[in-house]
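Listed next as structure tokens is one chain, alone, in the form predicted on its own.
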Amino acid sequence: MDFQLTEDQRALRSGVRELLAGRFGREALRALADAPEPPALDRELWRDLGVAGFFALRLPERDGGVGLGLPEAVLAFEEAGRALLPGPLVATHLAAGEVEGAATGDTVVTAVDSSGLVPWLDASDVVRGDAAGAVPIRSVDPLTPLHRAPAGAPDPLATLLTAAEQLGSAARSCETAVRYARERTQFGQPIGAFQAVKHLCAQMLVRTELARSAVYAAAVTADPAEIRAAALLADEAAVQGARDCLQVHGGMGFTWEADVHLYLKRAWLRAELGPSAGAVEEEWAAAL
């Protein structure tokens, strides 16, 4: 299967990356992470995403949408994952066309995940699923406030788009590690010249590209089993990639000032959304 992007798909990816770089660059990311209070959702940014068609990508043009497909949505969410864009992006995107204002970014929608986690509950206008009695819990990710409620129904599309975010996060961690390995010197040469660091970076790249193939394939087939398998690979690439990135950075990687921990914490959180890795592995084993 050929996964080469078309010219239009490359333009879409570049456009989303430029939009997020201009509206949610590193300064905005750090300001939100360093804020003393729980993070606040940027409603203006949310509306800008709506104007850009982020939430309405898969809506038919006759309904005011962009009229693209699931593969294009995966590319957009991959870029959101690269930027660590906060907010209930997946739930709002999936609500476009069903919840008034979701497509345009005027309405923020969250959902009760099949794990029972509800991100950004207090900042949302609409909750899909039963969040009655939801209680706030401490989130490992400083950019994602959480509540816990009774588990909701699994949604394969939500799983796929979350996997796309994990893919973007994994790619960004790999790029960050490689860049640092080229810049940081030790014993008179870049640390990237040392075999141990080379191996870490190579393994990060392999995991990322393997996850990319699986996520892109699942976006084409929309097969629930392939989606769950892609999510497993994307979770591994994002979590292990951020861990390896931290190792490449050495002691500096463990500091709050470095961005590495933000990618690791978001990857941990996303990996808890949807069905557990163990449940997916058991399902695949039974099928085989």
The other form holds:
Amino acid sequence: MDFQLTEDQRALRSGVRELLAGRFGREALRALADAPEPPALDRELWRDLGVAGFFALRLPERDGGVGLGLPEAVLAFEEAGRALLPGPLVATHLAAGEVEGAATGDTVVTAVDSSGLVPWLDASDVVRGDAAGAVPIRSVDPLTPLHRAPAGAPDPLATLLTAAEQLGSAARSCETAVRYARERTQFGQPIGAFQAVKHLCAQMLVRTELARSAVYAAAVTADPAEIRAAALLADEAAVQGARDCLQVHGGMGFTWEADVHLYLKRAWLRAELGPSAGAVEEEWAAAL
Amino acid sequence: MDLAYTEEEEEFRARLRAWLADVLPHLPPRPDPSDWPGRRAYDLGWQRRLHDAGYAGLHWPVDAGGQGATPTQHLIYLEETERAGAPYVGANFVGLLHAGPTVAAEGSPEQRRRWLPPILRGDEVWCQGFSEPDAGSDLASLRTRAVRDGDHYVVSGSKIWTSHAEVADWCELLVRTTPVTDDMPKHRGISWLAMPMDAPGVTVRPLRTLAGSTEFAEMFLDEVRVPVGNRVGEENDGWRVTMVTLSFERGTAFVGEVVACRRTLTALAAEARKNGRWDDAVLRRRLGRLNVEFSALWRLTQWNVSEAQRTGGVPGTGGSVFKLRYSHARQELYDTAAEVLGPDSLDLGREWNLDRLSSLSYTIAAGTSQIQRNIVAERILGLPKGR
Ligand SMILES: Cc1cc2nc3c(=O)[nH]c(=O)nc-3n(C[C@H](O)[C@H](O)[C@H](O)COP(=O)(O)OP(=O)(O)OC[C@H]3O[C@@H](n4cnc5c(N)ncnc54)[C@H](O)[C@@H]3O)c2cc1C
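For comparison with the form predicted on its own, provide the form predicted together with the partner chain.
Okay, now the whole complex, with that chain kicking things off.
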């Protein structure tokens, strides 16, 4: 047993992190969030991701893919979650090898989730599942247009990759909170020296690290029940982490200008995708 | 990331399983929890069997008399012994998990020869005399004094919450060898001594816990003479020596218990199905949630153990992250047990109810949850120390 990242996996993670920092940094994020019109999908970014192998990561090399496995895909999606990268990333990744052009980023693919939500329907070239009669809703997440349709088929791999994004989001919220807590002073000291703030941050890390082992283990076993359990913990870590991060930011946390709300809203959205917490708890109770 | 066990690890597991199946049916009956001499004999007897079969001090280094097993083998050992329902370390806890590893890491060759073999053989019991009435979370403010008199220290003061003090042969004792002054950090001036519990001047007064039993004690030390040769590490360097032990305590101490919690959870579900509470969806979801929680804690354990394996066996700060979540989950488990039992949760004759009482100490012993959060925030996240 060696349940730690390998050298190659570490390298992959930092590679994806660098790529995303360069191609979708804070400025790009803010430009999208602050634009008056609904967000458009950056096709060029999409193709860059394709060239970098983001979508073809798990395709065999003989089919033009990178030939890696689920654990590597999870690490890449964790980074996407950290960077709050927009677009139907999961559906396009899962369509690689099945839908022409998905692997290279030339075709944008979305899917009808088992919750009935369809992200980025208008911007996508292909939709998997039955989106006939899908109606647009006013999405709470300013960076993700949404439609509602009859529920699609559940897909454990989609649940796993979404959980990986939640994990990245949780880790990022914790880091953001810690950075702010070290910079902001009140009563003559950094607010991070106050235990009430410190303990919020500590709990954020605890939730994140528990979710991390669960998500990584689920990527290794690819067991559908374990995937759903990991998603439950990752949802909690991402949503509660963003909430706590907001609290640490005080009034600043309630503004449009701070990024905190963008993380919270996306975390809410991802938590709705896939099975509900109640269904997963019932499943794990029945297994006892 | 690899969760599969190697062939070697699987062989180790198979051999251990076979041995456990062989030896467990022949163990004497478990003593009553209030029968301390009986408990001591039982725990030492188990340790002796482990020793004779080559499993004593599994994770200790070979040159300390241990088996030099990898952290993963230690994990397998804890998993399998718990699964098979083998006895707990019990009274051997401090010897095997704190004092022994400290002596192994910091002791002289002579000290290792004197103290380690009897721990491994199941001949001697150790206890831990760190906490004092006025020094709990703030351990470094401890006041028990040790004054040099020739080749002895003369020790006076009092210790509290000392588990197993009643039946211990030795105490790993933290004492102040240099009084605190204003210009000195208070964790300086502390030394680590091995104190024989039968030395004149040692008085042990058992304390009754809220569970009704006497799991720990107060210790009064009145001019107890401890040979200078019983000091491990340099004089005034005891704080650093102690940190070696505490990181062991937080790193690996709870592995077997996660397995035990998962077993309890299965039994709780069976009970709920039998007594009809299973029909309550809220309770059912709570049980399902705990199942998710404990399987994730097991994954976190595997993560931490693999990390220790890579860093050469030193448990990292991940222990604090684990302890925070685990101690909470364990209390939640027994609160859920009470919900399953309903009015029967008030009957101490029923299973789980005494465990529920014991679980209340989990967020306090070995560093309270608040202290663990401080550790996580300051040492892992790098937040500033408060004033
Ligand atoms: C079952 C059991 C067995 C034990 N066995 C042993 C043993 O064998 N040997 C031994 O030496 N000790 C032992 N202990 C003692 C244990 O280590 C201490 O109880 C523990 O460290 C807390 O110290 P305290 O009891 O003095 O509480 P205090 O330190 O007085 O704490 C009281 C409350 O104040 C909070 N608090 C204190 N300081 C801070 C801070 N800086 N920030 C935020 N909150 C703070 C605590 O979290 C707690 O809620 C045992 C305890 C228990 C319950």
